[in-house]
Amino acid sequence: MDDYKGILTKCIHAGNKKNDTYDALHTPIYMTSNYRLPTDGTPVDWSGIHTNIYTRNGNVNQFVLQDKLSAVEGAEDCVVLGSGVAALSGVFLTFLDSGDHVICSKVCYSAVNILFRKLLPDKYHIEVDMVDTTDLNEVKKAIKPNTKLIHVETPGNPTTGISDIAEISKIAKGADALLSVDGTFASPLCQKPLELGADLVIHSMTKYINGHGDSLGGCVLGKTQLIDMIKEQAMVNIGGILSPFNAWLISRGLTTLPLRVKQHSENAMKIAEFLEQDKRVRFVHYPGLKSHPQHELAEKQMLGSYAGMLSFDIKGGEQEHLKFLNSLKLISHAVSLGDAESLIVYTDKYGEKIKYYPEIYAEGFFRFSVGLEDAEDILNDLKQALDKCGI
């Protein structure tokens, strides 16, 4: 790995291949499904993960992205896969066997909910306890003799709850269990789970790492021994490989990650402060606000900025909520997060997963991914939409 110290330099230069045949300054896209095999009698490992004999086993653009991410996250190694869900399920299927027990954050991404509440218990007889991981006592009480994995999402999606990675790491080690942390909401720049004792950190690269809303991808980072196991199982044998084109797109997006996260964070703080002061807003949760339930922990655990995700709700009923949503002009009602554009998702009080969230969310809420637009333009859009609600 290149020995770069600055995060801006790492995002731009780490992992790049300098020996292209035509001396290209940037690593080209290697759009090939296979590579030449040796003809000198050298044995070929058909399921190998360290040479590019076939794109499912690895490809040049994948190697560049993995090295770049490892440098940014401060990890020994990295595997990139076809989506964030591929990265998550790759961890779960690699390290869990029938009869094992898992502790998972009750507030988590929808696909993780499905995997742990239905698929893994029903098909693979894996025991699961979904607990409030912002409460260390709940984590401790959930430990069993067969606990093999604690999976924490922090900040939690969509409530932005903060779980104490360092303390949960101690609990996991005491139980001889792995700790995996989904840090997608924070990006690799606002939080370093591996430094806090996590064994694995997972990101949906579709979000902040790529940042442009034009490709899917997921990554897992940690010690080489663990990452090799995921590569062999989830990448080669299950086939969750990331395409060369998407690896190239995400590598391109990663070069501007520090600049984008800085702007996301600054904008989000301004928006959160505005919403907190507006009497028409029922609540707002953003880790950077002193009013956030785990603000002190966020200050300690996150790296001085809190990225661009917040949740909030306005007063009034369903009619007012929909009026607000339909009055937005700049902000788009769309899923995903971490894009250049501001994106908002509305969950009404009948939402399937709302029962898993803190009580304040029971009447419905908005999840807001604050974009890179001028903060004043975002604020003006929120103000005019609130004005039209009549609340």
Ligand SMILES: Cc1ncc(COP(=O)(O)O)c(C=O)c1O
The other form holds:
Amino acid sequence: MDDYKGILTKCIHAGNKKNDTYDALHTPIYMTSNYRLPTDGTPVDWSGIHTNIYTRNGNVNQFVLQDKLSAVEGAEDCVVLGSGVAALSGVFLTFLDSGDHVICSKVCYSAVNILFRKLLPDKYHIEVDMVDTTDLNEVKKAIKPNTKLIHVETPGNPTTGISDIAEISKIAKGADALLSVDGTFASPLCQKPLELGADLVIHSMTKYINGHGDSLGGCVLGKTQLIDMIKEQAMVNIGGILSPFNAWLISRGLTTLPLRVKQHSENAMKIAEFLEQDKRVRFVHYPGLKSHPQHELAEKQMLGSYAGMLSFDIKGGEQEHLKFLNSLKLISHAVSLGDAESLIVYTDKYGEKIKYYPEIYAEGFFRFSVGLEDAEDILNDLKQALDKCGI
Ligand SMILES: Cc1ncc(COP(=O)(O)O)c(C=O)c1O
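Could you drop in the structure for the form predicted together with the ligand? We only have the form predicted alone so far.
And the full complex, kicking off with our chain again.
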């Protein structure tokens, strides 16, 4: 694969196994929990991660997906786990000991919020500072002698706030800490955190990488030495394994990732521009819009496209918000993101998490995952719902 530099070629060909007994062109699904062990007295490393023993130690379909992802992200190595949260907690539990200190984006996925605000401090005595990582001074100020990890989500879920990976990686290196970046909102196509100095990049593969809304998975990419530690601890001994079937489904999804991200990005830009000029819209945040609070940084740090996630709010009160939501016909009110279908989530002003977001979110807002439908159809759905909600 090293001969091929193109991202489409890598997504299609990297990692594929060509030694199937029946000459199958595509790697079959190895639905097996165990493998034959040597009978010649060769010692077995029961917790090993490099030989086929048991599917929790590794499986052919995971190997295919890991190799494909490493090629696409430009990483030395990769581990795939059962969900994005398994990948995130795998990083935290592998690299943090009790008494260590972590700095994390204040705006982050809800499970990370709960892990860092409650579980890890209460159960494992890990010290945590949740700060606005879009502000470098806040990150610098939070550093302590025992800081072991800075974890950043960029673009952040749900606000799409952008944190400066290159500058934060300098701060982390100066403190002898690791930097992990959750790049789920950008996908591996719109941003390359490892090239900007991050030690680990994490994706919920449930989202863009799989892209078809039919399976959960997570991955962590980085240097082999770090990835092996996650495999040994989070995969073999904590057991956050990805099933062979999901690994196969996600490998299939990954084949078309560049084409899908291009379409998501083009559609999202059109939708963001439409929302920005509509007087009934209170605000819209999309990293590709000049009006985004960190647009200049997004332009510098991302790769010229911004994927399909935006957040916005309409004018009016709760009644108008619900009317708008219930008038949507094509766009579904559902969690998750990066699927072919357009998905929207309404967060009302009473939500617990809202206090962690910038002031403009305090009245409630919509998080929108712009799908792969024709942009015109998505726009028309938004327009007719806006017309019906009486603002
Ligand atoms: C940015 C981000 N990271 C991680 C996750 C968790 O991924 P999963 O649902 O695959 O566990 C999500 C889920 O929405 C997410 O948006």
